[in-house]
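Just one chain is shown here, as structure tokens, and it is the form predicted alone.
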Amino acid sequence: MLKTTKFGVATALALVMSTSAAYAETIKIAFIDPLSGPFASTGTNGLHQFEFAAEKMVNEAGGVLDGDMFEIVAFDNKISPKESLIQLQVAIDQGIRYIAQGNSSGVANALTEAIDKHNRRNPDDRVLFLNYAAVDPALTNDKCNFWHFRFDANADIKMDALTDVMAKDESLKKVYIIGQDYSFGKAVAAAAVANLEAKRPDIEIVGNELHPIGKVKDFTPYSRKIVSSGADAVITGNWGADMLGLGKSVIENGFEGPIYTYYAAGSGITGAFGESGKDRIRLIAQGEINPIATEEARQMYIAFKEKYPDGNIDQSRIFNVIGMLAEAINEAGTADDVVAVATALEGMEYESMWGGKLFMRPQDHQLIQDMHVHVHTNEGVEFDYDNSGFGVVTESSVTMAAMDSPTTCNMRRP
């Protein structure tokens, strides 16, 4: 009779595990965003959310395909389109096929054009662009391409939902629009003007201006103009240090109305506003934190805070990116054939733990989802931001916002 010793069992088990590991691969995702400079806190917190989502949603669940694991590889683009293109090439040279970026539509426009050109020239070395936060409408309209997928609502969709809420406020008579001077800031301003004129033609737009992105140290001159204009509300698409600088200055200079924003939460912004922003700061966003949408999301948030005590899940769409990419790779049966993965993403319906059904619209690769107007407060907050006691609470919602909105995308497919 053949006897198997404990040593023999251990050796056999190790052999099986090593053989399985040999077949498993690492699927790398390049994270190209600011990790230094004025927007470093926004980029770093986004990186942590990507790393955490990949670990919890994919790796700890056994990976994709035959146990392939996700790995997030960070590249600091210093919020520069030129530097982003350099980092994109470094990532491609390392064999990375998935590119994630979100901070700055100027960067996103540069990346999507470069990726489209690269993929046409290198059909055996194609990559996909997973845009998780850059919301210039042109990216899924005139500049759309097959390789780009946007997981955030674009600026027009957000403004449509936001102005639906604003239009119901009969006390609003004058509105001041201000933003960063680049493609996204201009898109926000144009959408605000168009939507207000259509929904509330009686509202007077008493200011509409842009300021240099990431360069204004003192927003007092802008704030004084806003106050002197007699505006009842402010609309801004500012993000990062520019959002905090503008918002604090406007409040400190005596403005008492609501400030409607796109990105005024987390990454130190909520903690810095504190009591001064209570019931003043409002933002349009996807995902529900307070009240939390599902028990799965609650446990995810608790686990995230245990790992990153000073961090926030302030971009829940990042978890949607990881979840949908994993599902697409499994459906395609490969991570190497990005055409197959992109085809699986097109038209995908996905149940988000952060609430609601998501739909990746195939004609322009724009994700359609529920949008919510949140208010900055310390009341009814289960999950605060920046350990400040303050967070965002859902005030109103628009289901599957802009599902039938038009697009000028004329997508060329491989």
The other form holds:
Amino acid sequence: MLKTTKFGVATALALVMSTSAAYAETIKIAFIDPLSGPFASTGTNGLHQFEFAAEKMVNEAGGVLDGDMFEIVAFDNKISPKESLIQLQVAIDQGIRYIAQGNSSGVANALTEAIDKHNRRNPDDRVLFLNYAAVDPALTNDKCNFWHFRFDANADIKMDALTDVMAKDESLKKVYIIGQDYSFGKAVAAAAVANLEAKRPDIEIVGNELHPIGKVKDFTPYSRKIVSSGADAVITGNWGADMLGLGKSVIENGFEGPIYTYYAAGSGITGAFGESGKDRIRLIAQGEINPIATEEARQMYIAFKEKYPDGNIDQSRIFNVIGMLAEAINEAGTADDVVAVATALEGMEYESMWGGKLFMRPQDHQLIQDMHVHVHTNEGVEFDYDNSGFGVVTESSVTMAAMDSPTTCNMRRP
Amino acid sequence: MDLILVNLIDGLVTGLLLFMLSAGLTLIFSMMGVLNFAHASFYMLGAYFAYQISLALGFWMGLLIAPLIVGVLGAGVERYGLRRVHQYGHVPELIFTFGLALLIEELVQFLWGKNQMPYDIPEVLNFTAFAIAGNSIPAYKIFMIFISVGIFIGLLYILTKTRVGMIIQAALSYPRTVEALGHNVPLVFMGVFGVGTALAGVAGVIAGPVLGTFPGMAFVLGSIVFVTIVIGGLGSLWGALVASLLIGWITTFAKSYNVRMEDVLNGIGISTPTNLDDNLFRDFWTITSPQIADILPYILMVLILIFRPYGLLGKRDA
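The structure above corresponds to the form predicted alone; please give the structure of the form predicted together with its partner chain next.
Zooming out: every chain and molecule, the one shown earlier first.
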């Protein structure tokens, strides 16, 4: 009896070992973003896009290196920097080498600092930070480090492109700036003021205001101030529930002009704006959805809708993150040595299926790409958001936006 | 001057909405002595049910049916949940309602997903009622005011003028005596709990289209409701009304006017430090009122707890 048990255990063990050897390894990417609370929808939709991109672009194409597969591991940070650091530690303890995060620059600031420290102290299990949406300029300037890569254009680059479009509108005389009260909201406001002063000194900034992030129940008082200030246009960097609350309230309370935004699309926002936001809401973003940039992107979008009928590809840069990471790992020939992968990412040029060429600027790890100003409408929309019939249509584009923009980044390399 | 009037109306709408939530909560507290942490979750359920019903039968049926469903659910929670837990004391009851709140949030996310629902104002009410100096007042806001005031008057009438109301009030203070007189006190408790949650449901139905119908809506409003009934006095309906309106107006006015901390401090005779950038209290000096508007009710609550622990209109000593 004892012998058979021993034999059984031995065979089982051998079986386990042989199976794990037969399968290629998985490369885990930790996704640390809000999956509960007021910003849950933004985080969850991002997660779906990551999982889908990894599945379609890497796993179904045979993986990277010798058939290594990508796996996205989700961690809920409840949008709290403190919680994020705990989750980061859990991810590192699980042996994960790649950290993806995007929602809230407050979180990104905490993560990039923690990762920099961790990598200095633990040269044997270093990790990379793939920032797909946190756009506080400081992350690629004063606070830059070798481990952080930003795949979205930063707030300054976006505002530069956005104000280019605004400056052409001669009827624009008064502008109101409102945003969430944290590093990103402040960065947007500062960039808007600086850009407008340089490009259209005649435009008067009639309001420049911050409100608490994720805590405002009713935006009516803010809308009242905007309307009574006589503003012709509103600029806001708001996202998630704050974007929708502000936008709806401003329109309901009698504001007539355009609203220039960073993130007023997808995650239920487009559906909820519907007719009321038509031709009024503009947003600056990378990636062309309508008209779609390439046939590959079209097929990708159709496949995505099959898997997530209620979802949207509203952060197409996530596909760029996966694509560029896969290419970097292949080029480095390893997924374990993140220094090699980071070196491969630096200066990489990549053709995005969502249109245009991407260039990871080596001096600050800021991705340089085409920026587009989209308008919220239901005309000429092939891929709508939230199944609402409404979507974003590209109105104007800036090629390789801010290619030569200065950076204060003084990167320390390992 | 015009803006003051507009802000008064906006604050009134916010305050009345808060009142509908806190009225039910404060009634339930005075009855059972337990704070219902899941109260805001019933508000969320109201909005989601109404959205689902409005897809098939239109907004008005949603307004009618959704609170009823929420009320029945609430009564069920009291009958089959709280009543059983009650014998073990207050702490298990608290934990029960807390768990229920988490459960409802997860359930809503499971059924409807995490995205915001496109639950909109009905076409009939989607116009501007009137405008004051360029600030339009949507008709829907006026509608919200009428609904809430109607509910308040109805509630007040039932509680003070009818036989049912008398039994409820008696059962609140002397449950054993009322029971000895042959009234079914557990039924009264269940009824009050049902009506309280139904009120929260109504609030959800009419607030859903303006404040957004998303899984975080209970969380966003949850804590402020407790603050309201603490300020008003636990168990006092009038207190809940006064506190709700007070909070509505305080937050609205604080957001509408950019009062700077610097001006306030200068006003009471403290001069601005010369080199503000290096100053330890720089953040404190540069605070403006819209930034702290949503914290003001909490500051008010702390002050009330210090100087008048039983609340503005509360009867019982803390």
